[in-house]
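Single chain ahead, written as structure tokens, the form predicted alone.
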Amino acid sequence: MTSISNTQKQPVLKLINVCKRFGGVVAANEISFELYAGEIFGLIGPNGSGKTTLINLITGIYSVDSGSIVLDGKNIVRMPIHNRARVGIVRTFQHPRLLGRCDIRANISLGKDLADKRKIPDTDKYQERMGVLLEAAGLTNVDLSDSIEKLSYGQQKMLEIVRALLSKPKVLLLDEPAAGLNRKEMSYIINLIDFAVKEDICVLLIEHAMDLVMSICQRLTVLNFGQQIASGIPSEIQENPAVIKAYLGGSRNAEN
């Protein structure tokens, strides 16, 4: 994956001084960054630093206390969750959220359903697109009429990303997609992210696998206890004293 230039480009998604508190706990304190089309943006930090909270704010699961979340120039902080999905903000979860009582085909088709509701052109090429994505995810030998329970944990994580990409999102939020996966499965994750980049989707990646993050992300923001402690390209982040201290020093943080 090659680096992109953001000069003379408008951000697809922009966070401006986003704040969120839960009682006395500061989960996000004036967080600001921009995501661009075709970019992989890493969001990293120790457990409890506020990464998943930020995804929940972007998708509308949580409401912001102050600040703005801007998609294509429009502030969406008051937009309901389902409308945010319809304008192109799609996510995956740390643990796959699939329809356990439905077969694999029905789960995948939810991606096309969302694309249809968004009136995305070329949804008639759904079968071709699905085939390409299943191959990228290493799922070509899967029987789509099987139940979700027939899939391994790693396959379920892959399927959730395939479903998200079939909705043709503008913004893809990946919450620890490589967690619990072996090296071969991680290569499939990279294939799917590469597919997203080629479609000019902006990808926000939360991940603890630092070798993966540093190898594929163009830019990174680091959180610690809800604070944005560093932002920059991977080489800058790796050498930042505050980042090193957050990962190697201090007491054990609470869970996200």
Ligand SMILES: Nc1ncnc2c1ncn2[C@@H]1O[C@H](COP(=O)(O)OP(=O)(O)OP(=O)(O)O)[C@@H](O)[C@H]1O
Second form
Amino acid sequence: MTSISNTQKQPVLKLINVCKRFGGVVAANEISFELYAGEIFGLIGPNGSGKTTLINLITGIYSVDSGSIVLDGKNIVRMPIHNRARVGIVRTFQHPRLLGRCDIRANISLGKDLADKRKIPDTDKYQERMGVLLEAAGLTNVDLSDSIEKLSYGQQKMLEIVRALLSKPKVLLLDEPAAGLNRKEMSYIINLIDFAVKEDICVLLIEHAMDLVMSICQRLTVLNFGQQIASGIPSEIQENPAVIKAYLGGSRNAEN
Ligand SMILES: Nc1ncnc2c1ncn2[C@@H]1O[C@H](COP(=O)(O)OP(=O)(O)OP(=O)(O)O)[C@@H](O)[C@H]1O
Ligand SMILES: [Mg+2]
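Having looked at the form predicted alone, could you now put up the form predicted in complex with the named molecule?
Next comes the full complex, this chain leading.
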């Protein structure tokens, strides 16, 4: 993984004081952070702390109550969900969401379709790119004409990331990619994240597997009850008393 200095770069994605409530629940309270090209940024915190909500706000599934979400200098809070994908924001889901009635190839090709809509050059190199991605994901022996149900849970999670990367996004939002995966499968996830970093994609990584997060993220922010309780590099976060109290020292951590 590359490490980068952010001092002279412009952020690709910027959240400024983003707020979201669901009735009496404050899911996001004045959340602010920036993502830079080629960076892996960790978003961690206990169950229900508001991590997935932020992905839903960035992708437009939910609208913000207040605050700004800025992509390449442009506020996108009013941009419809399909346009956000077209401008290069893609995500995976906590539980894989693939087209169950279509074969594997058709599911993957949605990533190529999005690349075409994004007017990405070199989509003629799609087959080559797909081959590299399938290898990184440990999916080379899979028959692409099989239905999605033939894939294991872990393979489905991998396929979601492959599909997302085929669209050549600017921002890749990963919602617990390693949850439920074994060590080998986790190494494929790392391969895919590495691929993204090499393409200068910014990666937002939500994950409870702390060994993974702390080893690959350059920076992290920590949520608790919708509040941002700490931000910094992994060593700072691991030593932060508020983070240890709310999350790292609790029962919901590391290998979960
Ligand atoms: N559509 C919704 N309607 C009502 N409440 C919601 C909705 N989406 C999220 N919430 C609430 O917002 C809070 C944050 O939920 P969120 O799913 O973002 O947490 P999370 O950090 O992703 O948790 P986990 O680690 O379990 O995935 C929770 O209290 C949740 O119940
Ligand atoms: Mg979640």
